[in-house]
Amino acid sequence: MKRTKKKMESVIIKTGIKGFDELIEGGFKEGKIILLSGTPGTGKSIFAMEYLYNGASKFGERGLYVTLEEKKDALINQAMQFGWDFKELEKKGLLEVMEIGIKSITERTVQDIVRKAKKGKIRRLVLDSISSLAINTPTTYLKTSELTEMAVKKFVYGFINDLRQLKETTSLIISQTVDGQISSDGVSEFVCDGIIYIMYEAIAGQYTRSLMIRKMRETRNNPDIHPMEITHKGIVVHPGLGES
């Protein structure tokens, strides 16, 4: 396993997405919880199937894509358009996608996820996503039948704080934004450690994607709006305006 490292012994993960990694001053730094956010269609997945795929054929580094959107096959599909085979990566034991139906989430899904980032020796997680989560906060955290603004935040601010058990583990949450908000619960852009932003908008008639660092502890983060591209091999985040 391919790992670097830079200023006291922190060890930095590459994303391996190219134009990335060098805004980040070469990757995410071990044990982080990123917030991946932007409006659909924006490239949310993508960009963190690339991680992943990334991590376990390039690195060696095991990764787990825990879903409560798609279903486990679609996902799977989805990578295969861009050449990457999450089956055989799972046949080597080297990434897991892991499908939790909406249904089934209590106050113990986020132990269930711990335990088995912990048993598989994780390195790189991906949960998709916080929004799914938190409109589906369980009734145990409610006062009345219906969902609750505190009720919520207490939901997924404990859920990702219990996230952080995994040292090891460098973590991509996904959320959709709401209303011009970072996120849709409000509190996991304050609770994590760095935030990616993702913006598609319509410039001069045609749509165009873009990506934004709002943060990143202990890193010294690129803060330029950067044009990004989805081509048929994956994710190319370019350079900013003013940048060479």
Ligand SMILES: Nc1ncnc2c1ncn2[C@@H]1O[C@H](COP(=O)(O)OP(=O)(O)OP(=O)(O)O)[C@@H](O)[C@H]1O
Second form
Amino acid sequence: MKRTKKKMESVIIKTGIKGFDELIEGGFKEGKIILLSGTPGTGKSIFAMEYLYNGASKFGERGLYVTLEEKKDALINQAMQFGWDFKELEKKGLLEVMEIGIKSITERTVQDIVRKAKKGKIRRLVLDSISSLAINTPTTYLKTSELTEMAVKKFVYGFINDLRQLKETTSLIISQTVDGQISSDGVSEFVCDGIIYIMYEAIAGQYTRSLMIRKMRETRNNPDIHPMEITHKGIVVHPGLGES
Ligand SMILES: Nc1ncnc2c1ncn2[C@@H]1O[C@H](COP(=O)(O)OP(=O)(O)OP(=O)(O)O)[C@@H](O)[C@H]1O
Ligand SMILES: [Mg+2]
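Switching from the form predicted alone: structure of the form predicted together with the named molecule?
The complete assembly is shown below, putting the previous chain first.
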């Protein structure tokens, strides 16, 4: 039998977020782990909710939102403000919100998530946030009761790397930062395949949001800074209007 060698092409996972996918050649590459970082209130959780909502409602792709920050009900209510009916999608088996109490974080937490994602055939995963996880690094990682930088780095590195077992799941990992940093742990930006950075700054006396793609492996991404809005329908990115 004659075999023809075909170039393997990656499956593209469209976020469906207005103005965003064209910045990264149409969407995320399947199986990649993307860091979504920014200062408080920039719209990271809303961006992540929309990524899952669009996946489930437009593409029939199952999503899992792992929250260590907001309560499940608060998250569902926030989504509903944009008309994203998470409860309905949960009923259809297309979406699940998993709430993890920070006190219950152990070295097995990542395996619980991986197991759930495999069992539920999850295609889109959100972790909100790696920062909450990092400051609650399990005591098994600590030599003394003091939370050291190295213990946090090891835990975060191992956690993100373990998510790589999910070959058909494209993950968005939220990181809360303070100005000038990409992540608070100093390691997730290196382990992840891509970095989306959202800013919220005063320009000419007015606060505006903007977004940039800091890294996207295997992708020719647009390097500019793009204005971003949160409208009543969700996130809108205005490509090409920013400055490099
Ligand atoms: N219905 C809405 N319409 C427009 N803007 C909204 C709406 N709901 C929330 N917002 C805006 O979104 C912001 C919160 O967004 P989000 O929760 O995604 O931020 P975040 O980056 O996840 O913040 P944190 O780091 O604190 O978790 C609010 O501060 C508000 O400005
Ligand atoms: Mg948030």
